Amino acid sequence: MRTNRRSVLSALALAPLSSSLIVGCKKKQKDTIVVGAYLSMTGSEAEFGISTRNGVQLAVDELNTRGGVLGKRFRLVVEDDRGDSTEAASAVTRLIDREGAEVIIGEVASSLSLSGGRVAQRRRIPMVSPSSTNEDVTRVGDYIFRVCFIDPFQGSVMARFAKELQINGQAVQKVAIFRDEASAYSTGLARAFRETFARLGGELVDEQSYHKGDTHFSAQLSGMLAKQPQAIFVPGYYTEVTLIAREARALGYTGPFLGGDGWDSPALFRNDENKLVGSYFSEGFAPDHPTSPVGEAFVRNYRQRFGHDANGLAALGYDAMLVAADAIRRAGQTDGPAVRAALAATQRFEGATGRISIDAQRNAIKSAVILEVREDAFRFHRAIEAT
């Protein structure tokens, strides 16, 4: 929760920093708390990074307007990891060593959070992932947290939704899976969906795979569609999902696609030529259906600040920053072990995406929403509560 007290900023001016600091490291500014974010600001998942950065920046600005925390203002430093795992680790190293980051926000992609998280864990700097859902992310160590749900829950949500879905009055029974075999996010989500759908009595008629960056999928899709799935679950990112939908429609597939939060990007509308209309995916936030006053204010303020509607990535970036700031306030300091302990004790924090509690595995206990793809927007379809 946000503090209502205004901090008194130091009247002393900081001594200017030397441009020739030893090994390029910066001295920590005593009147600021440095927050480092590593995100894919360029590359195929840049939409994720930009949305998340916007959400984090909005939270930082609101916190600073209220006086910051512990009498200090926040300074946000963003490093572009370009969607590369090796660069993600390097980005976190730079944020800690060069910028003096006291808390890390990031990443969106689970593979990148695994890479950068290992650095943060080794250096004992708390890290909060806004939206990496693979369950292995927080298993990296006790300094790694997240404010989103995890894939076992997200996969089961979509499997239950698929089993209840009606197409032309007929219940869906046969589903195929098309996953990115090199993505921790995609393979974990596919596994959770597969297990739950089978347990519910559904039939998985086929499972195919692709690689990030592929642009042609007709070979896999031809074999898959020959088995006549009523729905296709594609637990990937928006870049490939749009291409997969286009080729599947060209091959005659008319059923819905189902997916996870990796679909949540405006690029889905710009690129899909309405091939995904009538499809559904899971998310942690619906901008047209905020569930709390904090969410309503976030939707309004985000639109005013950036000129367009927020998505789930922006909302989770916003919440990651607020949860980190709240932990620093409760810890009464920015020392890594103290902030780590405060993050672990987070319970019933009111964020834009709803109420957030951190469990013993440092995962957020969160509800989910199902969003329907329309011609020019994602629309709230239904909510699924955490069990």
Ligand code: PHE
The other form holds:
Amino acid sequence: MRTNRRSVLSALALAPLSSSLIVGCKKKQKDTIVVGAYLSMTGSEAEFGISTRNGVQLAVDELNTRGGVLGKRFRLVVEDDRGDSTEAASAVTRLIDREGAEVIIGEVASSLSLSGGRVAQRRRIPMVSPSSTNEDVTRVGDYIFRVCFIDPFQGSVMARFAKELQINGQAVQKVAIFRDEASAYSTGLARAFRETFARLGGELVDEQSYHKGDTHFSAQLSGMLAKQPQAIFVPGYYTEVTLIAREARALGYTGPFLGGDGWDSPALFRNDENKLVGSYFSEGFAPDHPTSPVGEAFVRNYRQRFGHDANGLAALGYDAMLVAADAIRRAGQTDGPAVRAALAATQRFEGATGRISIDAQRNAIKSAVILEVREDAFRFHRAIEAT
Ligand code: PHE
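Any chance you could show the form predicted in complex with the named molecule after that form predicted alone?
Expanding to the full complex; the earlier chain stays at the top.
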């Protein structure tokens, strides 16, 4: 019985090994480098996936036009994870085991990068998240990198901004937080905001939570508005943020909303109601205020290629791909451990979103921008240097 079970176990253990050996052989003959991106191409965060895919695609096309790297062209394979963390893990598995991906780009949402990242880490395939900002994402392991800032920074930027905000000549002192309880991003960003705002002497009058997919928020909002916050921090994603704003306005709230990069979608102003005009959020890139020639060229080429303006997601997707390609070039090969080491050694890489250096925690130290929501666009408001 014992022996039997052991032989079944060893057969199971050998199965993935032998299939990865086959993939390994295939790899050696390929004249392309496979880049696997896992993104939410459908569902309530589809805008995240689409913008990021466009940015990555633009980078791949530019790289290939210049001849690729190591004499090979890049081939981009995109898997839709539908914004679901179980799907994210399967998508990364498929990209590596079936498509032979040698580097993984993704995800946007931190909860999904946490689950997809565990798969990449286990298989020793380097992953570069363009835009997942939760601190824990790169803690998954030494194969996981990102090219964006992290939420302790983003949260403190917005808390400072809130504390300095004047509404009708009055300084903001009372703020409320409305966060997505099931999202690593939202809870982490809420924490960072809360801590800094308190340290600066501000008063948190209420904190409520919702869940992704909720469509009614009045119960939480009416309790919150009774405490008379002068501003509401909503560290969520655009779909819920838009609905929350509509309900809060219906309940009579007239103050600004504040948020983080999860707001970055044209859906925020591409609605008839404009309930968020005059609100502010933090991001890593302002398309109307690029800070380098690479950023300027990116904005121009993106508009020409896709017929609409780029956003922060697209710019970070573009940079994630360029950073991965640069690491492969410096590694002189596509083997996971070599590319991982080259990624870790990334210093002063000139991307569209600024200069990227990877630190010992595999994070990028980046500055932030605050964007204002206008009638039909986001407008650059202010830049905040990394601390
Ligand atoms: N930073 C968000 C997260 O970690 C994702 C995001 C980035 C969304 C940039 C929009 C723009 O979940």
